[in-house]
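So this first bit is one chain, no partners, the form predicted on its own, shown in structure tokens.
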Amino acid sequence: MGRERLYRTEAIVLKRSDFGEADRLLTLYTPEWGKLRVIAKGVRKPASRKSGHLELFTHSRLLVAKGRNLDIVTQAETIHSFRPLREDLLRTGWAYYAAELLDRFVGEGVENRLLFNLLLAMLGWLCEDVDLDLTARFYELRLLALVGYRPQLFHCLACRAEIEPGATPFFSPASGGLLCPRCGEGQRDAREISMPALKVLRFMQTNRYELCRRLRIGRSLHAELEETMRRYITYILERNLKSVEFLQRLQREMSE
């Protein structure tokens, strides 16, 4: 359905940069029309009334009038602020890669509600929740499906045998997911994958996230499963994501 030349939406505020003298380019996804282009005219003027409800990761409520270019946001009405996002480095980190990963594998003025409804709860999820590396994958691995790139997690893309328990199965991206140990041997692409990591991953593909936020893991599993989920995503995107490198450089300094 087409937009009326004036029109109301929720959206979520991606990306933004400054435009003009005072004027703010803004990436939006809203349930109803995708991935957007707008721009918020006046927005970092002092006297700005609608900048506070276009701050980054802002779920707000606009108006917005269709432009010759891009669309112009008119009102926008804070629904969700986020603010644990904006006032901890590390849950900062982790909403640019949330909206980042969302950003990367949509084109503009696709619908997709149920991605929408994800990154909501991904943000909420991000102002709470203590291991937000086991919120990261249950994220990736929901997103992932959503968009088509669902991994195979419990047979072989090649033979289609069963992974038997006890088996060390190969994760290759370039297949999609498992390949038993005969089948994956020798593949360039495919490295081991353990059962415990497997396990993790196929419950949480399977699971509400209420569910699987109650595991515990340790830090060793969580490097397996960072490092097979981001193996995965950078061979589908062809490109490392620049939060990526933000968010290890974040955590290696709180380790130090």
Given for the second form:
Amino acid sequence: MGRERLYRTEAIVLKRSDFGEADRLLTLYTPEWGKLRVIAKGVRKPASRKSGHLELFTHSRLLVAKGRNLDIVTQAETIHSFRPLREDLLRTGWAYYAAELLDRFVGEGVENRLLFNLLLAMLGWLCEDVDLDLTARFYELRLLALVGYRPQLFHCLACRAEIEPGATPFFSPASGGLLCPRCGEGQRDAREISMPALKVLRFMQTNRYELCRRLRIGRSLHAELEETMRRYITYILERNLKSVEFLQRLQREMSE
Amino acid sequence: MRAIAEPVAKLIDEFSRLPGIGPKTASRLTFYLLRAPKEQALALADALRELKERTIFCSICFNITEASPCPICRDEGRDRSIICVVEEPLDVLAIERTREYKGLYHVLHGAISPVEGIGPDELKIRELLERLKAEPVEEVLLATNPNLEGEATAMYLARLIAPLGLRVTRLARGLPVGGDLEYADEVTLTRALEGRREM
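Provide the structure of the form predicted in complex with the partner chain, given the form predicted on its own shown above.
Every component of the complex follows; first up is the chain already shown.
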């Protein structure tokens, strides 16, 4: 899969840090090469021709030159800047979360075009939608499925029995999804999951976003969904996401 | 047995901990100093010592200074009704170079960056709010960088300051002097259009 000396790619900027005098180290997500780390030279100077096109969460068309160590961006042109993400603090916070989650789940240089499409769609949804918690849950479920951690929401992972309405089942991050009331009893990391929460997760796992975005979800159910997904994701990554802390703080301060 | 004298190795180690300096550059700098006149090397050592021993944060604006309050905060001639909020001490220098701004400053020491774990508590935000309540300020000029982190910081501050009823302004965003219209991104161009001026 050798890249040519000068190659073209689309990219979304996930992360960046200052480097040297006026350069930046960018972490990109691309359709052809997956996660890619590149250098953008001189982009911290005000008159840089590239800087505006290489902002965080911008979808751009790039020309990249192969470098000895890291590749170097030589040209950049915005395809979509997702402006509302830059003008609303809560949306900014969610975009950080979306990028960090993806960054944590993928290694460098592994192609996953569907994941690229998901991220692109996600940035668009974050610009428009009202219930961003719902959007985030949908994104988490899709992302987990695309990287091989699709939670099992229909069968008990111990006895394979189908989970049906009635007795409350358990969600166990270590098992990778549901346990029936009998198998889950006494399991250390298993927590009960309510039927409404389970139904929402099942619906989101099997339907398109256009349908899912119409769901209307109350506060306490949202809290349960968030807690369930957060526990699962934290278990897999073995760490907390830094953007979550910021988001929670924002939500707390805004509701005051 | 080591091929290199202990003090040399130690200095190379210290240099390579600096940002942007790799092991090769570190050795080059070390051997340069080794051959340089003694005064030059000692002057560097003194400068380093003074950097740490003779500088403090200004207790009011958190700029780096030799004496607190800093010369700007002490200057009676400056306009005390306006505070310019910047990310870094170097930004104060940049704005001072314009000779256009006569007010006071407040240095945050960074910008909100959730992924790097820099949240509001890591910045001098609480100190800014206390200042705004205690001093006769009428306007807060948010001069954080025009990138996502700077914008997020500015939005966050604007929301916190709003209840105090002060005038909150943001440095204008648009095309850079010496720039090229055809290379401008749409966000910059949109803002330049919005902020157009009568000629």
